[in-house]
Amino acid sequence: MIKAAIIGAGAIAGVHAEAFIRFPELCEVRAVCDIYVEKAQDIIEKHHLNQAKAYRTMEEAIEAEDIDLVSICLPPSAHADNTVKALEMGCHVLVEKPMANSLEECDRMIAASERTGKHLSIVCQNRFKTPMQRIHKMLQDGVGGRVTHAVVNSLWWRGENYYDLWWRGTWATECGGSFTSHSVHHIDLLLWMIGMPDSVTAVMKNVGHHNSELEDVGMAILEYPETFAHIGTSIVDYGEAQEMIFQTEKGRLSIPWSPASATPLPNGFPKQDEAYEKELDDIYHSIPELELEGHPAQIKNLLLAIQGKEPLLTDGREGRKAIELIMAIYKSSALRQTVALPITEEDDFYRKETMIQKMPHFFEKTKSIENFTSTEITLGRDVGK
């Protein structure tokens, strides 16, 4: 039985809280902490984690329980020094998005799980998703072609006071606005899919967040060898509309699923393409649903590759991709200029400590809280469904 403890108690520490306990023959949540230890206990009975007690701090919730995973649930200024600290003390450790706030923290993580020989898995829970492992196997078997196009518009709302929280809205405590508190997520289906490009250029702005430094719009242009792809971001666009479009030599593979295809006219307009489509369309639903989505399918996966039973499909290297595509996306909007791509550990993108240096403040932090009164969380649209 894996003896696994929640690290951090705000609203996504209730998320992890529910994947556990879908797997009781696994694994047994222990141990739950947070600074706030009534939050940690609150997590406990809301949840029913009958087994578990509260902790203030993770070393001593993994020495008295003798814990063999921790869920890193804490901002993401934490992130790195946590899981290295678990990792050396002989846990396992999956991460919330994003991995860490810069690609040497990111390095450090993954230098200890190597060193340590414990698995390191960053959620990326949208890739165990129906609609995406069917988007991802369409373009792994080459349906429709070559990728020509990419379109991801990862377009959320956040009220004013979503950054009154004490960690929210600096590049110190946070190291990024939308793109990494939000589009992380598209961004990493977006590499899985078609993988890293070889430059970027960008541009981000804040208009509408008056107590955060971060950006809470932008636009980057991915410049690949033979595909062109674009990400949009923002957090203030009502409606939260989010979609994936892959543009391919025959036809269009989206998320949500809507196939498109055409042939040309003589004088090169469009026709559609309603046999290509219908192909298309049976491919797509050829492919199995997952019985298992979510957090819940990314947990059990880890789960079994603790025993031994299954790969771990999600590990520090493959979050680490995110976080680079990011802080090339920052550079190039600090910059105003075009960024190829590996960052290297000499650039100053690399190190967060130079990387905040170059980042322009919107606005001031004037505004901070400890808590908020309620940790509902609304997700918005579920991309896909």
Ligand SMILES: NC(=O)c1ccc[n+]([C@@H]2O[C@H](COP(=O)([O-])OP(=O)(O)OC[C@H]3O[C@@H](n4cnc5c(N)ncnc54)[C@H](O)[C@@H]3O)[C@@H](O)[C@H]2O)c1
Second form
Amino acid sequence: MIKAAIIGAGAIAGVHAEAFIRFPELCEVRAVCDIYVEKAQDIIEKHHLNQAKAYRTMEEAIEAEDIDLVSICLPPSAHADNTVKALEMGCHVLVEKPMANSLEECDRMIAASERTGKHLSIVCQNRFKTPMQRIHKMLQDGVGGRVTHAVVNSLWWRGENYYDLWWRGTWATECGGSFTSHSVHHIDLLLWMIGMPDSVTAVMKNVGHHNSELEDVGMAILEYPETFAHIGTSIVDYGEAQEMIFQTEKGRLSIPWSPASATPLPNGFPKQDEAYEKELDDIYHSIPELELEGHPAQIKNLLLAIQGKEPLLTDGREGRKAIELIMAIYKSSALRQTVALPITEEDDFYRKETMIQKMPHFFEKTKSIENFTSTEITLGRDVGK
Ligand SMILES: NC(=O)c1ccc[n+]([C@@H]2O[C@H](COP(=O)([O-])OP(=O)(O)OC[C@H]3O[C@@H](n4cnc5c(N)ncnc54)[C@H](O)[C@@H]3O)[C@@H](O)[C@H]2O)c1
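Now that we've seen the form predicted alone, could you pull up the form predicted in complex with the named molecule?
What follows is the entire complex, opening with the chain shown before.
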């Protein structure tokens, strides 16, 4: 039986709790930790974690309960040090997105996992959804031919008071606005589907969140050898339209699914190709639906990987990719230049301290509260349709 601990009892902790309790034959949550120990106790009671005790610190919980696996659900600036500490204390680690605040932190986490031989998995719950799996497989199989253009609209909405929480809205504690905290989901999916680009050109602004140093809208153009992808990020978009469109030589593959194809009329204008659209639709639906999706599916994979029964699907190296692209996006928008990948160790954008010196403060954070009264959250609107 794998003994698990949830570290950080805020908004996302309940999602981890609900995922763990689906697998009573594989694991048991023995501890929930928070600097506000009453929040840990609330999670235990709300999710009926009957075997769990509340602790104030991760170290205390790991030692007292002989923990095998920790779920790090802490603010982003606390991910790297706590991950390394937990790995060194002999635990496997699942860490929430974004993996860390910098590539240097990611590399420290990966090195600790390799040194200790313990699993490190980064939450990428959207990879574990049927539409994403189907489009991923179709792209890997080359359905439709070469990708000629990709469009990612990663559009979200958050009120001004979202940034009142103490750790949000500064480079030091959140280390990124909508690209990092929201569009990291779509960036992870894009890189999983079509890989890392050669270079990035990006711009960003803060148009509506006055209690935050960070961006709330932005655009990034990714250049690949034979195509471009563009990513729009925002947390000012009512309706939170979210889509990923991959144009191939023969037809459109997209999330949400809406196949399209055409043949040229004698003048080059499009004539809908219903036969090929049907072929795409048949291929799409022939790829089986997942029985489990999201956090539960990812957590099941990690539990089985710990038992040596499945390969781990989302390790530290996979999680690092989105951070690398986001750092290139920040470098491009801060320096107003096109940035080539990879970002090397000598680059100012490899380390948090040197990176944040280069970043604009769109506004200064002047209001800060320790906790919200509600921990209710939504996890993206169309991302899994
Ligand atoms: N995968 C997703 O869709 C998703 C959704 C929401 C949040 N997240 C991520 O989850 C992480 C946590 O976000 P949240 O919204 O739950 O934040 P939150 O502020 O609601 O919760 C974090 C908790 O950690 C506690 N804490 C802070 N430092 C601590 C420490 N050193 N030891 C113990 N407890 C400590 C805080 O008191 C707080 O209760 C972030 O990285 C966020 O990006 C992921």
